[in-house]
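A single chain, nothing else alongside it, follows as structure tokens in the form predicted on its own.
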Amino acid sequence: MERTILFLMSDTGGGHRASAQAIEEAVHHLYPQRYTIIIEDMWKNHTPWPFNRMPDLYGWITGPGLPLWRVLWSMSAYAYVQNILFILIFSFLVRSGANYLGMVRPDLIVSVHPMMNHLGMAWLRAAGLNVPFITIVTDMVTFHPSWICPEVTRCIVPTDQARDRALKFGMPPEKVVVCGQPVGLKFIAPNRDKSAIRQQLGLLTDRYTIMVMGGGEGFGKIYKVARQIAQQAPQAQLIIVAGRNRSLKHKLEAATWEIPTHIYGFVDNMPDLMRASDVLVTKAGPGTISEAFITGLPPVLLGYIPGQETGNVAYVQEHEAGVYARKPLDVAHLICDWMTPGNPTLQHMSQNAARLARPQASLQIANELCQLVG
């Protein structure tokens, strides 16, 4: 008999759904046709107005509204503020979520979003269900305290630093498991020869290759940093991934490039693009950083979301697996320095990045879940 695993999430950014899909892929890989997987945006689909419209603000509040985000993140990190918020809003949010859980009647519930833990347990109790509830923290280091609900069955975190933070916020040690960041199984394939991949992609095989991206949505200073690299690094070639940002892609395609430049929209061959590259310039998203580590690709972090991504920058730099640079021109100068003959920095960072990699994370997490549900 097929068992049902229900993932609770919300599309605030692309990372939560991507993590759930990576684990779903791993479950089906390990145990074909044994589990039905449901990935549900609970906030949009099962909370009343105006709460169900709040995820639509995420792009603005982590972009132009970043000063407000800093205030909200810092204030809500206090336990007493969280308790007040939960008391005030839970009565409005419990009924529809509990009704949905009662309709689906899953055999296992998995949260991959910070708002789905305390609220998810409330839904579980209100639905009268007695099934395991797992939290999978998808932020790398400095995650928000709302991720931690000590009543859950198990809490899976990506790093040892995240484990320490989970314990600090009251998670019992026996419930915490360090597995790494869940990413797609195509990243598990062994690294192929860089020159062969470049040739396959239509790139020049003998040039340093710099990849610039801003996540699936194409956020950040992609255009500015790419232009600076093109002007300052004549010995390089560029891969630029605009993601779903069509206006950015059109702007990139309209520019005149000083060096060979390949421009992509949303891609499904990210492992090959990363393995073809020598340096990645990106924002400090945990999924992208983890993918870069698996491919031995040192990241230059151009920006981060305060709070949940702050620790990612420190983590990368403390392990000498990449750097943080705020200005596009600084990024270009760093890369030019690393490409200087005889400079060992790039190789050193690449080796350190590979040492931090956890390519089996999705499979390990999937196995943890399936062992619990049977």
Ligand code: UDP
Given for the second form:
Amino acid sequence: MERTILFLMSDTGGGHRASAQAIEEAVHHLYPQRYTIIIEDMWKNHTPWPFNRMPDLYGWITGPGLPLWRVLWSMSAYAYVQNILFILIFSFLVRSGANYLGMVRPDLIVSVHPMMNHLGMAWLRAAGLNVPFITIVTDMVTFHPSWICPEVTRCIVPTDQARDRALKFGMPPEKVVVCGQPVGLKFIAPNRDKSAIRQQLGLLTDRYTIMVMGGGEGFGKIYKVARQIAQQAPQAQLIIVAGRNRSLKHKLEAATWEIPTHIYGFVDNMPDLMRASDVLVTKAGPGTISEAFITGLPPVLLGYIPGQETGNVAYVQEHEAGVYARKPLDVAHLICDWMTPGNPTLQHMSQNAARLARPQASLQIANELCQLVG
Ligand code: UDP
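Could you give the coordinates for the form predicted in complex with the named molecule, as opposed to the form predicted on its own above?
All chains and molecules follow, beginning with the one already shown.
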């Protein structure tokens, strides 16, 4: 009989769904047609109003509302505040989610979201199910403590630093496995010749190629930094990925560019675009950083979401696999410096980035899951 794996998540940012899909792909790759996989936005579809509208606020609160996010994140990271919040809200949230779990009757439950661990276990108990529950932490280093619910069967984390943090918040050591950040299998393909990929993408083959992006939502100072690079780096060409940010894409398309510039909306050929590039300018999203490592592309981090992405900046810098630069003009100057003939920095960073890569993470995680569910 086909077994069912249920992923609990919420679409706050693009990364949680992308992680679940990467693992889904890996499970089907390893064991074709053995498992039914359901990826469910539990917060939106199985909590009552007004809770079900909260994910809609995420874009605002991690954009213009960032100072408020910083306060909420730090306050809720205190264990006693978290416990009070859980006591206050869980009674409203348990019934609908438990009904859904009772209807699906999964053989394995997987959380890829910080809000789905304590709540997920409450749903599991209320539904009267006795199946394994796995947490897959999708933030690289400074994840929110709500990811850690010691009662889960297993907790998979992306880095050794995340493992230390999981132990600090009470996860028994034997339950923690370090696998890396789950990314799509298309990133596993061996790195092809850069010129060939550039040619295929319609880029000039002999120019330094700088890629600018801001997560799935095209977040951050993309326009400003791209304009600075175009003005300061006449020897380069630009790839700009606006993601789902349509107004940004229109604004980029309306500008006059001093250097060859290729503007995209949401793309599904990220491995090729990264492999065609020499430098990546991005916000500190864990998915993007992990993909950049696999393609040996050092990230210049232009911004980060305080809290869950704060540690990513330190992680990249400590390993000399990229840098943090907040001002668009500084980013442009830095990249120009790296492109100076004889400057070894870019190659050094690129080698360090490649050393941190974990291209097998999704397959390794899929294997862990399948071993548990049988
Ligand atoms: N991404 C993509 N196409 C785009 C823009 C982004 O496939 O046009 C992917 C990117 O490769 C990464 C994810 O979206 O896998 C973004 O995840 P990240 O954790 O970096 O940031 P988030 O969007 O979750 O804040």
